[in-house]
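Okay, so here's just one chain, in structure tokens, the form predicted alone.
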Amino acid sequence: MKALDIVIFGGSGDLSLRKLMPALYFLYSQGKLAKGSRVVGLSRARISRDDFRALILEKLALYLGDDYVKTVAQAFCELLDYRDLDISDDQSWGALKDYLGPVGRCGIIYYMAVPPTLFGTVCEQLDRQGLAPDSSRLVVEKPLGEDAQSAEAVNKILSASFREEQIYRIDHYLGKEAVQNILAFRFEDGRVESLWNREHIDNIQITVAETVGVEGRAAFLDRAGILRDMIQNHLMQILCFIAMDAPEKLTANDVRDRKVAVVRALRPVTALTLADHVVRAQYGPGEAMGRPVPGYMQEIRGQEIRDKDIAGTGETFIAVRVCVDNDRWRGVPFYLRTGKRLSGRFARIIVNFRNAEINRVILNIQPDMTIHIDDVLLQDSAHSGRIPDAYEKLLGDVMQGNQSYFVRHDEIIASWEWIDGIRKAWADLEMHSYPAGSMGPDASDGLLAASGHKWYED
């Protein structure tokens, strides 16, 4: 196992304190950081090495709750170095590279753990001081772009300095175990796989739910919207893996050719079949988490003056017909769904099959991660200890060479021109309203109900 240099861009923002030294933490205390490895953060504040171990072990007490070992976390903030940088500064830069010291001494990750808006500067700089050998690795947080033309420019931007194969694109929703687990139990048992098609299932149901608002989101999601936000990530990632065929090898290429033929076989979404494919709307005044909640141009309106941007015209919550035209898939509606201030917080996938010895499959991904076919519980990892975060496992990934679970260009680009071309097509579609502390507007229930479905419920 070779040493590696891990460098966080952005190393003292929050991101990197509550997701990645977390991660990083259960990895060292796996045995999975080589003797000689180094945690490097960067950022433009001049503190000193021992604040930064003190802030780091400060946090890890605080998010790791009654998994923090104080003993662990001192030898592993042993690995931890600061550097600050001015990534505008060629001098800074020159500090960095001969703190780094020779390339190619151990093996280097760099976390961008910092706005799309730095990639450019910081992949320039890295290339120019010679410190993006092809041993190197470059992880970026998806949504990447928030359109197929400014996705295209962001790895215009990556592609200059680094070779796909360098580069892993997160999404954290392929690190949840229980994602990871929907391709295990589609094919590691037969029987499944030979009912996974249209001749047996009648709809499949996506539902990813939130009980927050738009909190401290608000300028961002009302230009985004929940479709970028959620649509073109996260629930597309479990699309994928639900229709996408059996791969000839679990190579990461592979799996990941499988998912991008699934984007592909999208029917894409006109003006003319848009109000039978698609429902948005903005939640409205009611009750959530047994409180009243003002409704979301209500709780928009006090940023408005620190906000200009904030035209009140983002959707809180869509739900989406989508067809798969393929052999396997042609004529089974699958049905998108997801939203903030609903009534519960959960993610849940339902199957619904017809001519088959079962009646239904539900995988929940949270928060409980449970499989059941029909009344039985196949599936619980409730009583399974500790389950890896998604980022320990997708950080653990980076560290072995793995991209499975990393999204490749070609998909991103394959995806947004879907969504692209529903935002196309949608200037005049009405935006529908519903109680916060709902399951949405009551146009939902009538895009299920035109083709004779209904959405599950508990």
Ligand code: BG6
Second form
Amino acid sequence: MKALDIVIFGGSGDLSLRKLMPALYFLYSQGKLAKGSRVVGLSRARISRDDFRALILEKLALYLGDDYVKTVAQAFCELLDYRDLDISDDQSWGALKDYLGPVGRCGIIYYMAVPPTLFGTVCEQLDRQGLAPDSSRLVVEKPLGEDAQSAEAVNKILSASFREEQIYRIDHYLGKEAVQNILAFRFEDGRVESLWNREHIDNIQITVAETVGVEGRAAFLDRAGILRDMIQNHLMQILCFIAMDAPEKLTANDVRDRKVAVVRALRPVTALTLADHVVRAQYGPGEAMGRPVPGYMQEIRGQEIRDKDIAGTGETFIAVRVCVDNDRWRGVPFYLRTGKRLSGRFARIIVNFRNAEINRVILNIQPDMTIHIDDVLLQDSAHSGRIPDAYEKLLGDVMQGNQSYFVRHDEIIASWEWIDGIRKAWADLEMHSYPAGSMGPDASDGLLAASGHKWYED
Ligand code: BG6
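Based on the form predicted alone presented above, generate the structure block for the form predicted together with the named molecule.
Next comes the full complex, and the chain you just saw is listed first.
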């Protein structure tokens, strides 16, 4: 095992403190960080290394709860270092280069925990300073553009300094244990695969429900809307795992080739078909977790003073009827829905069969991580000990150079093109309303009823 430098741009930011450091702590505690490895936080916080270590210790104790072991955390903190970096200043980059030392001394992973607007400068400087050798890896995360065109532009920036084999695009849903289990469930048992097609399956439902509202993210969410915040990435990835053909070998590119094939087979939604395929809505006042909560418009009004350009046009709920036009799925509707301020927080997949010896397969992604075939519990991942967080799994994969659970550029573009088709046509699409604490507007039930279907509810 080779020593690694893990260099985090935005090292003292929220993503780093909440997700990356806890993930690295666990990887360290399992002996997965070789001797001589360093975890280097970069930012403009102007703090000392000791202050940085103290901050990380404090946050680890906060976020790890019962999993926090002080002696392990202290030992982990010995690997931590902090450097100030002013990304617009050449001298600052020169100092970073001197600090990192000769390229090739160890493996190097760059994690971009900074807004995409900074990707360009960072990649350019890494390249210019000779800090992006072929062996280095770059980790980035959404939002990677807001349509196909801007996603191409982001990629142009990344690919000017890094090859596709070096770029790890995170969709944290791909790091969830139960999402990864979908592939094993489908492909490890030939019987499942033999029933997994239009001949036996009537319809498939994918729901990702959240109880939170827009919180402090109104400016971003109102602009993006939940179609771009959730469907383009997380629900699309789940859809791909459910619908893809079996990869010949389980190599990263084989898996990703099969996924792109699904996205390319999605029937485009047009102005003519939009109203029959998409329902969008915003939440009104209602209840969440037992207390009264304001509606979306009231909530964002409270944030207008800070973010003047919130237009109030973002959808907080969406339901889509998706058609996958290939031999396996032609005629089988896939219903996707996701929303904020719904009645519960869960993610689950329902596969409704017809003419088969089984009626229904339920794959729970969260909080339960179970697979049921009718009333039979087939698998319960929660019973196999501590479940690693998505970031722990994904960072472990980056360290091993395994890109299977990372999104390739062509997948991103294909899915944006499909999303762009919906958005192009939807200026006149009705914005429905639903009470906070419900499962969305009535129109979402109507979307399924039109084909004689019904959302599965417990
Ligand atoms: C993020 C979205 O990607 O995923 C958020 O930007 C959303 O709006 C979150 O709340 C949901 O993730 P999880 O893991 O909590 O289901």
